[in-house]
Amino acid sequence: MKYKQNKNAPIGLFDSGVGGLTVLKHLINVLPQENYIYFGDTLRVPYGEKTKEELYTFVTGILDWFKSHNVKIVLMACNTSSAVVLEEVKNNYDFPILGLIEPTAEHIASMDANKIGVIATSATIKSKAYSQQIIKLSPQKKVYEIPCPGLVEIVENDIAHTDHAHEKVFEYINPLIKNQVEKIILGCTHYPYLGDVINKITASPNMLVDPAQYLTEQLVNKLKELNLFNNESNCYRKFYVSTAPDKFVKAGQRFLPDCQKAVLINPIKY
(Lines of atoms letter the chains of each structure in order from A and count residues from 1; the text may use other names and numbers.)
(Lines give C-alpha, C1' and ligand atoms only; values in the text may rest on other atoms or scores of the structure.)
Protein backbone atom coordinates (compact mmCIF):
# COMPACT_ATOMS: atom_id res chain seq x y z
CA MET A 1 0.00 0.00 0.00
CA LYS A 2 1.26 3.49 -0.88
CA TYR A 3 0.94 6.10 1.88
CA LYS A 4 0.64 9.86 1.34
CA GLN A 5 0.58 11.20 4.89
CA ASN A 6 1.52 14.72 5.94
CA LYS A 7 4.92 14.72 7.71
CA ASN A 8 3.59 16.95 10.46
CA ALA A 9 0.45 14.95 11.12
CA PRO A 10 0.26 13.26 14.53
CA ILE A 11 1.17 9.71 15.44
CA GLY A 12 -1.78 7.93 17.01
CA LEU A 13 -1.49 5.24 19.66
CA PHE A 14 -4.02 3.48 21.84
CA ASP A 15 -4.50 1.01 24.65
CA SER A 16 -7.32 -0.04 26.95
CA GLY A 17 -6.11 2.40 29.62
CA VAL A 18 -2.88 3.88 31.02
CA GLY A 19 -0.69 0.98 29.90
CA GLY A 20 0.10 2.46 26.51
CA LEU A 21 1.69 5.47 28.21
CA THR A 22 4.69 3.19 28.83
CA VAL A 23 5.04 3.05 25.04
CA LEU A 24 4.52 6.78 24.63
CA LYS A 25 7.31 7.42 27.14
CA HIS A 26 9.72 5.49 24.91
CA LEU A 27 8.49 7.38 21.86
CA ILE A 28 8.98 10.78 23.46
CA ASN A 29 12.50 9.85 24.58
CA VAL A 30 13.48 8.83 21.05
CA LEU A 31 11.23 11.07 18.94
CA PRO A 32 10.47 14.15 21.06
CA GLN A 33 9.80 16.30 17.98
CA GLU A 34 6.73 14.30 16.91
CA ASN A 35 3.07 15.09 17.55
CA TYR A 36 1.12 12.41 19.43
CA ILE A 37 -2.54 11.61 20.00
CA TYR A 38 -3.15 8.99 22.68
CA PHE A 39 -6.46 7.23 23.27
CA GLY A 40 -7.11 5.15 26.38
CA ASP A 41 -10.28 3.07 26.14
CA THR A 42 -10.86 3.22 29.88
CA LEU A 43 -14.57 2.42 29.54
CA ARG A 44 -13.76 -1.10 28.30
CA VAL A 45 -10.59 -1.95 30.22
CA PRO A 46 -9.29 -4.64 30.44
CA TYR A 47 -9.06 -5.81 26.82
CA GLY A 48 -7.45 -9.07 27.91
CA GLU A 49 -10.75 -10.62 28.97
CA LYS A 50 -12.70 -9.64 25.81
CA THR A 51 -13.62 -11.85 22.85
CA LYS A 52 -11.97 -11.51 19.46
CA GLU A 53 -15.24 -10.15 18.04
CA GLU A 54 -15.44 -7.48 20.75
CA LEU A 55 -11.81 -6.50 20.22
CA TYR A 56 -12.32 -6.21 16.47
CA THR A 57 -15.27 -3.86 17.05
CA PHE A 58 -13.34 -1.75 19.56
CA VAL A 59 -10.20 -1.50 17.44
CA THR A 60 -11.89 -0.67 14.15
CA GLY A 61 -13.89 2.02 15.91
CA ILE A 62 -10.73 3.53 17.36
CA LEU A 63 -8.91 3.34 14.02
CA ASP A 64 -11.82 5.10 12.32
CA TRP A 65 -11.58 7.80 14.99
CA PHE A 66 -7.85 8.18 14.36
CA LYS A 67 -8.54 8.42 10.63
CA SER A 68 -10.85 11.37 11.31
CA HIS A 69 -7.89 13.04 13.08
CA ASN A 70 -5.66 12.61 10.00
CA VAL A 71 -2.92 10.65 11.75
CA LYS A 72 0.12 9.59 9.71
CA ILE A 73 0.63 6.27 11.51
CA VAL A 74 -1.01 4.31 14.35
CA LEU A 75 0.66 2.17 16.98
CA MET A 76 -1.27 -0.52 18.79
CA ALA A 77 0.24 0.22 22.19
CA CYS A 78 -1.62 -2.84 23.41
CA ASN A 79 -0.35 -6.41 23.26
CA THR A 80 -3.85 -7.86 23.27
CA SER A 81 -5.04 -6.03 20.17
CA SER A 82 -1.63 -6.55 18.53
CA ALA A 83 -1.93 -10.30 19.13
CA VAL A 84 -5.59 -10.78 18.29
CA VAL A 85 -6.70 -8.34 15.55
CA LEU A 86 -3.70 -6.54 14.01
CA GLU A 87 -3.40 -8.92 11.06
CA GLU A 88 -7.08 -8.46 10.21
CA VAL A 89 -7.09 -4.66 10.22
CA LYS A 90 -3.61 -3.51 9.24
CA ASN A 91 -4.32 -3.29 5.50
CA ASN A 92 -7.72 -1.63 5.81
CA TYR A 93 -6.52 1.94 6.37
CA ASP A 94 -4.54 4.53 4.45
CA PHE A 95 -1.92 4.80 7.20
CA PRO A 96 0.53 2.19 8.53
CA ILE A 97 -0.50 0.29 11.67
CA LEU A 98 2.26 -1.22 13.82
CA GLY A 99 2.00 -3.64 16.74
CA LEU A 100 4.15 -4.92 19.59
CA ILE A 101 4.55 -8.64 18.88
CA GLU A 102 6.64 -8.83 15.71
CA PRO A 103 9.52 -6.46 16.61
CA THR A 104 9.82 -8.01 20.08
CA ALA A 105 9.89 -11.56 18.72
CA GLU A 106 12.62 -10.54 16.29
CA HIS A 107 14.69 -9.17 19.16
CA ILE A 108 14.19 -12.27 21.29
CA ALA A 109 15.11 -14.52 18.36
CA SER A 110 18.45 -12.73 18.07
CA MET A 111 19.34 -13.25 21.74
CA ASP A 112 21.39 -16.07 23.26
CA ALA A 113 18.75 -16.76 25.91
CA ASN A 114 16.81 -19.94 25.14
CA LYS A 115 14.28 -20.06 27.99
CA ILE A 116 11.81 -17.21 27.60
CA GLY A 117 8.89 -16.30 29.84
CA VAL A 118 5.90 -14.27 28.70
CA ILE A 119 3.42 -12.66 31.09
CA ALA A 120 0.37 -11.19 29.41
CA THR A 121 -3.41 -10.95 29.42
CA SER A 122 -5.50 -14.07 28.93
CA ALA A 123 -6.38 -13.07 25.35
CA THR A 124 -2.73 -12.55 24.37
CA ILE A 125 -1.67 -15.87 25.90
CA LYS A 126 -4.61 -17.69 24.29
CA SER A 127 -3.53 -16.36 20.87
CA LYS A 128 0.00 -17.78 21.36
CA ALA A 129 1.19 -14.79 19.35
CA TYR A 130 4.52 -14.46 21.15
CA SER A 131 5.42 -18.15 21.32
CA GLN A 132 4.49 -18.83 17.70
CA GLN A 133 6.40 -15.81 16.38
CA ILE A 134 9.48 -16.48 18.51
CA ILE A 135 9.67 -20.19 17.69
CA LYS A 136 9.06 -19.48 14.02
CA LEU A 137 12.18 -17.30 14.02
CA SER A 138 14.21 -19.36 16.50
CA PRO A 139 12.92 -22.97 16.82
CA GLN A 140 15.34 -23.95 19.59
CA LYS A 141 13.83 -21.53 22.09
CA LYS A 142 11.48 -22.69 24.83
CA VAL A 143 8.69 -20.23 25.60
CA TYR A 144 6.65 -20.34 28.82
CA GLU A 145 3.48 -18.25 28.68
CA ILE A 146 1.55 -17.21 31.80
CA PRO A 147 -1.87 -15.50 31.67
CA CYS A 148 -2.11 -12.85 34.38
CA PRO A 149 -5.72 -11.82 35.04
CA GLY A 150 -5.99 -9.00 37.54
CA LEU A 151 -2.70 -7.21 36.90
CA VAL A 152 -4.19 -4.63 34.52
CA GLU A 153 -6.79 -3.71 37.15
CA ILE A 154 -4.03 -3.33 39.76
CA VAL A 155 -2.31 -0.77 37.54
CA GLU A 156 -5.49 1.03 36.49
CA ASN A 157 -6.52 1.36 40.15
CA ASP A 158 -3.05 2.64 41.10
CA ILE A 159 -2.42 -0.01 43.77
CA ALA A 160 0.84 -1.46 42.43
CA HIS A 161 2.58 -0.66 45.74
CA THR A 162 0.27 -2.82 47.88
CA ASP A 163 0.81 -6.27 49.42
CA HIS A 164 -2.06 -7.55 47.27
CA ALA A 165 -0.20 -6.49 44.13
CA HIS A 166 3.02 -8.15 45.28
CA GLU A 167 1.20 -11.41 46.08
CA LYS A 168 -0.57 -11.43 42.72
CA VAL A 169 2.64 -10.75 40.77
CA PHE A 170 4.48 -13.45 42.74
CA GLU A 171 1.75 -15.95 41.84
CA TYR A 172 2.45 -15.40 38.14
CA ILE A 173 6.23 -14.95 38.20
CA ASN A 174 7.10 -17.87 40.48
CA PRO A 175 6.38 -20.59 37.85
CA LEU A 176 8.75 -18.83 35.47
CA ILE A 177 11.47 -18.71 38.11
CA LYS A 178 10.97 -22.43 38.74
CA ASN A 179 11.40 -23.04 35.00
CA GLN A 180 14.64 -21.03 35.12
CA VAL A 181 13.69 -18.60 32.38
CA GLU A 182 16.43 -16.22 31.30
CA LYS A 183 14.20 -13.39 30.08
CA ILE A 184 10.62 -12.34 30.81
CA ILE A 185 8.65 -10.45 28.18
CA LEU A 186 6.27 -7.88 29.61
CA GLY A 187 3.49 -8.91 27.25
CA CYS A 188 1.10 -6.17 28.36
CA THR A 189 1.91 -2.47 28.28
CA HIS A 190 0.50 -2.07 31.79
CA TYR A 191 3.17 -4.34 33.26
CA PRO A 192 6.12 -1.91 33.24
CA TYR A 193 4.24 -0.16 36.06
CA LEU A 194 4.95 -3.36 38.00
CA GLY A 195 8.62 -3.53 36.98
CA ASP A 196 10.01 -2.78 40.45
CA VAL A 197 7.81 -5.46 42.02
CA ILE A 198 8.82 -8.04 39.42
CA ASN A 199 12.52 -7.19 39.79
CA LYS A 200 12.30 -7.77 43.56
CA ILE A 201 10.73 -11.17 42.99
CA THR A 202 13.22 -12.30 40.35
CA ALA A 203 16.18 -10.61 42.11
CA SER A 204 17.46 -9.82 38.61
CA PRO A 205 17.00 -6.31 37.17
CA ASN A 206 18.17 -7.44 33.73
CA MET A 207 15.56 -10.11 33.12
CA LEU A 208 12.67 -7.97 31.85
CA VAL A 209 12.05 -7.28 28.16
CA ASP A 210 9.82 -4.29 27.39
CA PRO A 211 8.28 -4.55 23.88
CA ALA A 212 7.85 -0.76 23.79
CA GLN A 213 11.55 -0.40 23.04
CA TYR A 214 11.37 -2.53 19.91
CA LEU A 215 8.12 -1.04 18.66
CA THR A 216 9.79 2.37 18.97
CA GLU A 217 12.72 1.15 16.87
CA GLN A 218 10.31 -0.19 14.26
CA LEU A 219 8.50 3.16 14.19
CA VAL A 220 11.77 5.04 13.61
CA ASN A 221 12.54 2.75 10.68
CA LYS A 222 9.06 3.18 9.23
CA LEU A 223 9.18 6.99 9.49
CA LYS A 224 12.57 6.92 7.81
CA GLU A 225 11.36 4.60 5.06
CA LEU A 226 8.32 6.81 4.32
CA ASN A 227 10.14 10.13 4.89
CA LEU A 228 7.58 11.13 7.50
CA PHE A 229 9.62 12.74 10.29
CA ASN A 230 7.97 15.89 11.61
CA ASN A 231 9.86 18.99 10.41
CA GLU A 232 8.05 21.64 12.47
CA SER A 233 9.54 23.02 15.68
CA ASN A 234 6.32 23.03 17.70
CA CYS A 235 4.91 19.69 18.82
CA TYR A 236 1.96 18.55 20.92
CA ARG A 237 0.69 15.58 22.91
CA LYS A 238 -3.03 15.09 23.35
CA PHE A 239 -4.77 12.53 25.55
CA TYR A 240 -8.29 11.17 25.15
CA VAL A 241 -10.23 8.60 27.17
CA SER A 242 -13.66 6.96 27.04
CA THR A 243 -14.39 7.41 30.77
CA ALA A 244 -12.90 8.75 34.05
CA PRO A 245 -10.30 11.22 32.73
CA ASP A 246 -9.19 12.31 36.21
CA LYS A 247 -8.52 8.73 37.27
CA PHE A 248 -6.58 8.16 34.05
CA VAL A 249 -4.39 11.21 34.64
CA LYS A 250 -3.70 10.31 38.26
CA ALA A 251 -2.58 6.78 37.38
CA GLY A 252 -0.80 7.80 34.18
CA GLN A 253 1.36 10.48 35.78
CA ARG A 254 3.21 7.79 37.71
CA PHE A 255 4.78 6.76 34.43
CA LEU A 256 4.44 9.83 32.20
CA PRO A 257 4.43 13.23 33.96
CA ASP A 258 3.48 14.85 30.62
CA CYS A 259 -0.01 13.41 31.06
CA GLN A 260 -1.64 16.44 32.66
CA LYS A 261 -5.08 16.43 31.08
CA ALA A 262 -7.30 13.92 29.29
CA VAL A 263 -10.34 14.77 27.20
CA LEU A 264 -13.44 12.61 27.50
CA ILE A 265 -14.93 11.49 24.19
CA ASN A 266 -18.22 9.72 23.62
CA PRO A 267 -17.44 6.08 22.77
CA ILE A 268 -20.70 5.79 20.81
CA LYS A 269 -19.22 8.20 18.28
CA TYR A 270 -16.15 6.12 17.46
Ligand code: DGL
Contents of the next structure:
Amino acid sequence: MKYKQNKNAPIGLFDSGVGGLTVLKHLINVLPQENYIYFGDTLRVPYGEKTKEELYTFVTGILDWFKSHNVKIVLMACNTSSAVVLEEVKNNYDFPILGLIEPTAEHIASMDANKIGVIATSATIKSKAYSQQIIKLSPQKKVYEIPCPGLVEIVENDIAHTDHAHEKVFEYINPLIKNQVEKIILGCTHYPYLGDVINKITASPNMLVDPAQYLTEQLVNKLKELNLFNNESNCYRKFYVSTAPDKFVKAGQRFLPDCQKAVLINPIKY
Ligand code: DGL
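Having seen the form predicted alone, can you show the form predicted together with D-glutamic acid?
To see the whole picture, the full complex is given below, headed by that same chain.
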Protein backbone atom coordinates (compact mmCIF):
# COMPACT_ATOMS: atom_id res chain seq x y z
CA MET A 1 0.00 0.00 0.00
CA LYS A 2 1.19 3.54 -0.84
CA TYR A 3 1.00 5.99 2.05
CA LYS A 4 0.57 9.70 1.39
CA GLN A 5 0.69 11.02 4.93
CA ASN A 6 1.80 14.42 6.05
CA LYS A 7 4.95 14.67 8.25
CA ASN A 8 3.21 17.05 10.66
CA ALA A 9 0.13 14.88 11.12
CA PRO A 10 -0.31 13.27 14.56
CA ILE A 11 0.55 9.73 15.57
CA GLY A 12 -2.59 7.98 16.87
CA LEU A 13 -2.41 5.42 19.65
CA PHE A 14 -5.07 3.65 21.65
CA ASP A 15 -5.74 1.24 24.49
CA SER A 16 -8.74 0.20 26.59
CA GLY A 17 -7.72 2.74 29.26
CA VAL A 18 -4.58 4.05 30.96
CA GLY A 19 -2.37 1.13 29.83
CA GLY A 20 -1.27 2.71 26.56
CA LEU A 21 0.14 5.68 28.47
CA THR A 22 3.06 3.37 29.35
CA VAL A 23 3.73 3.19 25.60
CA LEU A 24 3.27 6.93 25.13
CA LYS A 25 5.86 7.55 27.83
CA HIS A 26 8.46 5.64 25.79
CA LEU A 27 7.41 7.46 22.63
CA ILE A 28 7.74 10.88 24.24
CA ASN A 29 11.22 10.01 25.53
CA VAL A 30 12.43 8.94 22.10
CA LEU A 31 10.31 11.17 19.82
CA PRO A 32 9.37 14.24 21.89
CA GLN A 33 8.87 16.39 18.80
CA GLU A 34 5.90 14.38 17.45
CA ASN A 35 2.18 15.18 17.81
CA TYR A 36 0.17 12.48 19.58
CA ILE A 37 -3.53 11.70 19.83
CA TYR A 38 -4.33 9.12 22.49
CA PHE A 39 -7.65 7.31 22.86
CA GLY A 40 -8.49 5.26 25.97
CA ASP A 41 -11.65 3.19 25.56
CA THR A 42 -12.54 3.41 29.26
CA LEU A 43 -16.19 2.62 28.58
CA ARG A 44 -15.27 -0.89 27.38
CA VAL A 45 -12.28 -1.79 29.58
CA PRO A 46 -11.22 -4.60 30.09
CA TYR A 47 -10.58 -5.63 26.49
CA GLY A 48 -8.97 -8.85 27.69
CA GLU A 49 -12.35 -10.32 28.64
CA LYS A 50 -14.05 -9.49 25.31
CA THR A 51 -14.67 -11.72 22.28
CA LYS A 52 -12.80 -11.38 19.01
CA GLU A 53 -15.97 -10.01 17.35
CA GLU A 54 -16.38 -7.35 20.03
CA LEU A 55 -12.72 -6.36 19.80
CA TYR A 56 -12.97 -6.11 16.01
CA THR A 57 -15.93 -3.71 16.35
CA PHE A 58 -14.12 -1.57 18.92
CA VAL A 59 -10.85 -1.42 17.01
CA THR A 60 -12.36 -0.61 13.62
CA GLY A 61 -14.46 2.15 15.24
CA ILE A 62 -11.29 3.62 16.73
CA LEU A 63 -9.31 3.29 13.49
CA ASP A 64 -12.09 5.03 11.54
CA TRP A 65 -12.03 7.83 14.09
CA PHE A 66 -8.24 8.16 13.75
CA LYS A 67 -8.70 8.28 9.98
CA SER A 68 -11.02 11.28 10.39
CA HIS A 69 -8.18 12.95 12.37
CA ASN A 70 -5.78 12.41 9.44
CA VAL A 71 -3.20 10.57 11.52
CA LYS A 72 0.03 9.55 9.79
CA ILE A 73 0.34 6.22 11.62
CA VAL A 74 -1.50 4.29 14.35
CA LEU A 75 0.00 2.26 17.16
CA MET A 76 -2.02 -0.37 18.95
CA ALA A 77 -0.79 0.46 22.45
CA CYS A 78 -2.74 -2.59 23.56
CA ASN A 79 -1.48 -6.17 23.41
CA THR A 80 -4.99 -7.61 23.28
CA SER A 81 -5.84 -5.68 20.09
CA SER A 82 -2.38 -6.41 18.67
CA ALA A 83 -2.83 -10.14 19.34
CA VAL A 84 -6.44 -10.56 18.28
CA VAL A 85 -7.29 -7.94 15.61
CA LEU A 86 -4.13 -6.43 14.07
CA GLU A 87 -3.63 -9.05 11.33
CA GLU A 88 -7.18 -8.60 10.10
CA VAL A 89 -7.21 -4.80 9.94
CA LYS A 90 -3.64 -3.76 9.23
CA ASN A 91 -4.03 -3.46 5.44
CA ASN A 92 -7.45 -1.82 5.47
CA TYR A 93 -6.36 1.77 6.08
CA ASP A 94 -4.25 4.29 4.20
CA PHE A 95 -1.87 4.65 7.16
CA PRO A 96 0.44 2.02 8.69
CA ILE A 97 -0.77 0.26 11.85
CA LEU A 98 1.82 -1.20 14.22
CA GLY A 99 1.37 -3.54 17.18
CA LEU A 100 3.37 -4.75 20.18
CA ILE A 101 3.76 -8.48 19.60
CA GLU A 102 5.93 -8.79 16.49
CA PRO A 103 8.76 -6.40 17.49
CA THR A 104 8.85 -7.96 20.98
CA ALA A 105 8.98 -11.52 19.64
CA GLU A 106 11.88 -10.51 17.37
CA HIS A 107 13.76 -9.06 20.31
CA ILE A 108 13.13 -12.12 22.51
CA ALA A 109 14.21 -14.46 19.71
CA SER A 110 17.57 -12.70 19.55
CA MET A 111 18.20 -13.05 23.33
CA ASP A 112 20.16 -15.78 25.11
CA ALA A 113 17.36 -16.46 27.60
CA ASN A 114 15.54 -19.70 26.81
CA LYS A 115 12.77 -19.84 29.41
CA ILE A 116 10.38 -16.96 28.79
CA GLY A 117 7.30 -16.06 30.84
CA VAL A 118 4.44 -14.00 29.43
CA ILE A 119 1.82 -12.35 31.61
CA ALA A 120 -1.12 -10.89 29.69
CA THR A 121 -4.89 -10.67 29.48
CA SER A 122 -7.05 -13.77 28.98
CA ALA A 123 -7.68 -12.85 25.31
CA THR A 124 -3.97 -12.35 24.53
CA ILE A 125 -3.01 -15.65 26.17
CA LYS A 126 -5.87 -17.47 24.43
CA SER A 127 -4.59 -16.19 21.05
CA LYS A 128 -1.10 -17.65 21.78
CA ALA A 129 0.25 -14.70 19.79
CA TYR A 130 3.44 -14.36 21.88
CA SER A 131 4.34 -18.04 22.11
CA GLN A 132 3.65 -18.71 18.43
CA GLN A 133 5.66 -15.75 17.16
CA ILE A 134 8.59 -16.39 19.51
CA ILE A 135 8.76 -20.11 18.74
CA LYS A 136 8.45 -19.49 15.00
CA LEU A 137 11.62 -17.36 15.20
CA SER A 138 13.41 -19.39 17.85
CA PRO A 139 12.05 -22.96 18.19
CA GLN A 140 14.31 -23.93 21.12
CA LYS A 141 12.70 -21.39 23.46
CA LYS A 142 10.17 -22.44 26.06
CA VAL A 143 7.35 -19.95 26.60
CA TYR A 144 5.12 -20.05 29.70
CA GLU A 145 1.96 -17.96 29.26
CA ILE A 146 -0.16 -16.88 32.24
CA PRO A 147 -3.54 -15.13 31.89
CA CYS A 148 -3.95 -12.49 34.60
CA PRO A 149 -7.61 -11.46 34.93
CA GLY A 150 -8.16 -8.65 37.42
CA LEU A 151 -4.83 -6.82 37.03
CA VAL A 152 -6.17 -4.31 34.49
CA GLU A 153 -8.97 -3.33 36.89
CA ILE A 154 -6.42 -2.88 39.69
CA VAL A 155 -4.50 -0.39 37.53
CA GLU A 156 -7.62 1.39 36.23
CA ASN A 157 -8.88 1.77 39.82
CA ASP A 158 -5.51 3.17 40.88
CA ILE A 159 -4.93 0.55 43.58
CA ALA A 160 -1.64 -0.88 42.23
CA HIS A 161 0.16 -0.31 45.54
CA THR A 162 -2.25 -2.14 47.85
CA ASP A 163 -1.91 -5.55 49.54
CA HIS A 164 -4.68 -6.85 47.29
CA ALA A 165 -2.61 -5.95 44.21
CA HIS A 166 0.46 -7.65 45.68
CA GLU A 167 -1.49 -10.86 46.43
CA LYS A 168 -3.00 -11.00 42.97
CA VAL A 169 0.35 -10.39 41.24
CA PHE A 170 2.02 -13.04 43.45
CA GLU A 171 -0.61 -15.59 42.42
CA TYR A 172 0.27 -15.03 38.73
CA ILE A 173 4.05 -14.60 39.00
CA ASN A 174 4.75 -17.48 41.38
CA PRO A 175 4.26 -20.26 38.78
CA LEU A 176 6.75 -18.46 36.52
CA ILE A 177 9.30 -18.27 39.32
CA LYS A 178 8.77 -22.00 39.99
CA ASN A 179 9.44 -22.68 36.30
CA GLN A 180 12.66 -20.65 36.60
CA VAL A 181 11.90 -18.29 33.73
CA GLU A 182 14.74 -15.93 32.84
CA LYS A 183 12.59 -13.14 31.42
CA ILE A 184 8.98 -12.07 31.91
CA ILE A 185 7.23 -10.18 29.12
CA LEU A 186 4.77 -7.56 30.36
CA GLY A 187 2.22 -8.65 27.76
CA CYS A 188 -0.36 -6.03 28.71
CA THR A 189 0.38 -2.32 28.62
CA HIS A 190 -1.30 -1.86 32.01
CA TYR A 191 1.31 -4.02 33.77
CA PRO A 192 4.22 -1.54 33.89
CA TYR A 193 2.13 0.25 36.57
CA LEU A 194 2.72 -2.96 38.59
CA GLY A 195 6.44 -3.12 37.73
CA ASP A 196 7.62 -2.34 41.29
CA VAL A 197 5.28 -4.96 42.75
CA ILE A 198 6.49 -7.60 40.27
CA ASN A 199 10.16 -6.74 40.87
CA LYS A 200 9.65 -7.14 44.60
CA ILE A 201 8.18 -10.61 44.05
CA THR A 202 10.83 -11.84 41.60
CA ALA A 203 13.64 -10.02 43.48
CA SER A 204 15.27 -9.65 40.07
CA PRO A 205 14.84 -6.19 38.53
CA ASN A 206 16.31 -7.16 35.14
CA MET A 207 13.74 -9.82 34.47
CA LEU A 208 10.98 -7.67 33.00
CA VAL A 209 10.66 -7.02 29.28
CA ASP A 210 8.46 -4.07 28.33
CA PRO A 211 7.23 -4.40 24.71
CA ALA A 212 6.74 -0.62 24.48
CA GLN A 213 10.48 -0.26 23.93
CA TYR A 214 10.45 -2.48 20.82
CA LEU A 215 7.31 -0.91 19.38
CA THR A 216 8.99 2.49 19.78
CA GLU A 217 12.05 1.22 17.87
CA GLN A 218 9.80 -0.12 15.13
CA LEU A 219 8.02 3.23 14.92
CA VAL A 220 11.31 5.12 14.56
CA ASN A 221 12.31 2.79 11.70
CA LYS A 222 8.94 3.21 10.01
CA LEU A 223 9.01 7.01 10.22
CA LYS A 224 12.55 6.94 8.83
CA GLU A 225 11.57 4.61 5.97
CA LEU A 226 8.57 6.78 5.04
CA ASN A 227 10.38 10.06 5.68
CA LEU A 228 7.62 11.10 8.07
CA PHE A 229 9.36 12.72 11.07
CA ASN A 230 7.56 15.88 12.19
CA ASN A 231 9.59 18.93 11.17
CA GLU A 232 7.57 21.61 12.99
CA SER A 233 8.74 22.79 16.39
CA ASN A 234 5.45 23.21 18.30
CA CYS A 235 3.84 19.88 19.02
CA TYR A 236 0.81 18.66 20.97
CA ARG A 237 -0.48 15.67 22.95
CA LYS A 238 -4.24 15.20 23.14
CA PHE A 239 -6.08 12.66 25.27
CA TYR A 240 -9.58 11.29 24.63
CA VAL A 241 -11.61 8.70 26.57
CA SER A 242 -15.04 7.10 26.19
CA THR A 243 -16.06 7.59 29.84
CA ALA A 244 -14.83 9.03 33.19
CA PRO A 245 -12.07 11.44 32.04
CA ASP A 246 -11.19 12.51 35.61
CA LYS A 247 -10.65 8.92 36.75
CA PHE A 248 -8.47 8.32 33.67
CA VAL A 249 -6.34 11.40 34.36
CA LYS A 250 -5.89 10.51 38.02
CA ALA A 251 -4.75 6.93 37.35
CA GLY A 252 -2.79 7.87 34.22
CA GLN A 253 -0.76 10.55 35.96
CA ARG A 254 0.90 7.85 38.04
CA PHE A 255 2.79 6.94 34.90
CA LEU A 256 2.57 10.02 32.71
CA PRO A 257 2.31 13.32 34.59
CA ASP A 258 1.87 15.08 31.18
CA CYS A 259 -1.64 13.62 31.01
CA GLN A 260 -3.59 16.47 32.62
CA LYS A 261 -6.85 16.61 30.75
CA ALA A 262 -8.91 14.13 28.76
CA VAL A 263 -11.85 14.87 26.46
CA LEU A 264 -14.92 12.64 26.37
CA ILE A 265 -15.65 11.06 22.98
CA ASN A 266 -17.26 7.83 21.81
CA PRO A 267 -16.11 6.81 18.34
CA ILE A 268 -17.57 3.29 18.53
CA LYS A 269 -21.10 2.49 17.44
CA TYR A 270 -21.93 -0.49 19.60
N1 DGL B 1 -3.76 -2.75 28.03
C2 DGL B 1 -4.34 -3.68 27.12
C3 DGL B 1 -3.41 -4.77 26.74
O4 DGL B 1 -2.25 -4.48 26.55
C5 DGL B 1 -5.78 -4.05 27.36
C6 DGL B 1 -6.09 -4.63 28.69
C7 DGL B 1 -7.58 -4.84 28.93
O8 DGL B 1 -8.35 -3.89 28.74
O9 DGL B 1 -7.95 -5.97 29.30
O10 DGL B 1 -3.78 -5.90 26.56
